[in-house]
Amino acid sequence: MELIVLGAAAGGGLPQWNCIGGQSRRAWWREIPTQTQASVAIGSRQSGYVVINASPDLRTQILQTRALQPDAHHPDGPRNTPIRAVIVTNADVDNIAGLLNLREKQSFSLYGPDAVMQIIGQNSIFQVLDPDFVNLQPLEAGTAITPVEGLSVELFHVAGKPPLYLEADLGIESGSSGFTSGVEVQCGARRILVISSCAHIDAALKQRIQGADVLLFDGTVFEDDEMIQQGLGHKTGRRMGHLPITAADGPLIELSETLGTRKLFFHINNTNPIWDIQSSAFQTITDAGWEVSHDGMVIPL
């Protein structure tokens, strides 16, 4: 079994298509590696893979990942895939747009919180996922499933906000009403947590993280106002539903006593200086025991 980081960047990727500021400039000039938008796959070629969050870059990620490509000698014939299931943790475009890449009448199961499944079910564009092949299954927090042999998967609530395109209808304060989840994966004796969006680390989340073997955690912004500082936006990290890395209540401090866990930042914005391994920001997180995930990273389980 293995965890493959298909994409490590936040929405827009690195570089963002219409940006030459922040770390995007260095990525355009090939001074740092380009990165696709956040998604991971967990499983094996033998048992199949579970994809966590279908980013808009999913087709490109499959092209770049041999383990997710069709098998020339598959018993089902030339149309086949090792992707057995997709789990979406919220209804942000960054996490569901990639589902449209999986519309060629291929069987797989789609799981997510009921609030997210309702949004997908009510949006007619997702009807291209033929229900004769794609099984939409609400998955509430605390319910464990076995989407492929050898993996147990459970969702849990994480503080967040509703999708940007629903803020006007639902209000930003509705974000903790089942719109954002983390994923806990049990693989044998190993426990893996994937948390791509997090607005607050509470006691329950800290307790869940304690003892995990691998943690991929929301690393969207290093400082709350870095987009504003760089002239690349008017929103803070918190306004977007992401806890800044260096905040007094952020992961660098709040998770500093998490021992024995391999901790990696994931879902990293194009403004975040930790992309630059020569930066003081990168040194700050490595000194604190954290790593920066990247496209194509493989973590054996």
Contents of the next structure:
Protein chains: 2
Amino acid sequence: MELIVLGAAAGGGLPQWNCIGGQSRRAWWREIPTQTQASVAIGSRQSGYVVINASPDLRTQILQTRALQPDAHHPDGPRNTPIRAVIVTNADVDNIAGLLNLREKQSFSLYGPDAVMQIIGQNSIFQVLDPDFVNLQPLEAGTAITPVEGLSVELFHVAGKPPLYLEADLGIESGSSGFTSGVEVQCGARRILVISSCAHIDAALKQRIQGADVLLFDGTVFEDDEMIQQGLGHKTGRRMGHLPITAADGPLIELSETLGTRKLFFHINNTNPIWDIQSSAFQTITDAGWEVSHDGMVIPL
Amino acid sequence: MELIVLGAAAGGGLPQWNCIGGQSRRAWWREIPTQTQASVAIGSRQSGYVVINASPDLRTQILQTRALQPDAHHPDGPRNTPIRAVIVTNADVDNIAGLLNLREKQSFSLYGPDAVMQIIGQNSIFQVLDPDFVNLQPLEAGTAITPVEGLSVELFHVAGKPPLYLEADLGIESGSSGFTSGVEVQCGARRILVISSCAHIDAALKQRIQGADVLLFDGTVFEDDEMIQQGLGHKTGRRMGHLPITAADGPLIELSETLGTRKLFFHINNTNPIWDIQSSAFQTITDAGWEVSHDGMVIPL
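Form predicted on its own already given; the form predicted together with another copy of the chain follows:
Below: every chain and molecule of the assembly, starting with the one above.
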């Protein structure tokens, strides 16, 4: 079994299509590698894979990931995929738009919080996922499923916000719970946590992280106001539902006492200086025992 | 001014994510180049570009097209794009999903048939295109606009079908007109036609094509039943709203008498043998005076 980082960047990717500031500038000039939007696959060629979040880059990610390519000698014939299931953790475009790439009458299971499944149901464009083939299942937090043989998976609530395109309809406060989830994966004796969006680290979350083997954690912004500082937007990390890495209540300080957990940032914004391995920011997180994930990174489980 | 083929493949691209038959097999093995889903940009760095159809691969296409990258020395600062406008010709996922890549508070104009604009309005996910920045304008067939200085553009009706995800709701017959359009672009003395979907070539369409300088035409399938023959689906080209290249009423025969028009197939399915330049199919269309377009192809205007 393995975990493959299909995409390590936050919404927009690295570079962002309409931005030549921050780390995007370096990425356009190929001084640092480009990165696609956050998504993870866990599984094996034998058992199949579960994909956590369907980013808008999913077709590109499948093309650059040999493990997810169809099998030339599959008993079902030339149309097949090792992707058995997709789990979406919230309804942001970053996490669900990629489902539109998974059309073409291919069977797989789709799981997510009920609030997210409802939004998908309300948008007729997702009917390209033919219900005769795609099994859409609301998944309550705390209910374990086995999307792939050998993996037990459950969702848990994480503080967040509603998707951007529904903020005006639902109110920004609606996101305090229900819209955003983390994913806990049990693979044999190993426990993996994938948390791409987190607005607050509470006692329950700290408790859950204790003793995990691998933690992929929301690394959207290094500092709360970095987008504003860089002239690349007017929102803070917190306004977007993301805890800054270096905040007093952020992951660097709050999760400093984990023991034996391999800790990696992912869902990293194109303004975040940790993309640059020469930066003091990169040094800071490295000294604190964290890694920066990247497209194509494989973690054996 | 130039026309850039951002993507030359039909829906699913080449290869298709869940297919290792037909031409997809060769593309997975990199015996032939991979291709993204159909889209075209027309314009220049000076005047800006209009993009015709927003394919799910649009972020990838911008990354591989230097002309569409933001300007490091733009007076508006580091967030900018040379894309001034997007025109969508129907509401298929292939043509509108890429709009979700164009979020991030960037001004541009979005044009399309009223029926298509309504579907976009009904799907809340497209509200990521902030109305303060994106000017969504229904465009009637026959009304000329100037989305970019130096280009006059109009839509015209083409026989087609409703989008796949609305076939059950609207009925397959609903697509005979209104959902599918072609685009006519006038650039100085040059006239360019982009027709990615065409179910029938009538007298009016033949008339319009006469004397055009460049024609990009629906090359989805070579033979009507090629998907079935290759074991890659149960639908014919006609059932999907596409006239087969070699049909008695198809483009090879019906458009054989154009004079002085550079004729290229695009929107080419991953089952179509013309992707293989060694094939007799490729020879057939070449002998008939047609070219196969490909990702990154540039036609100076």
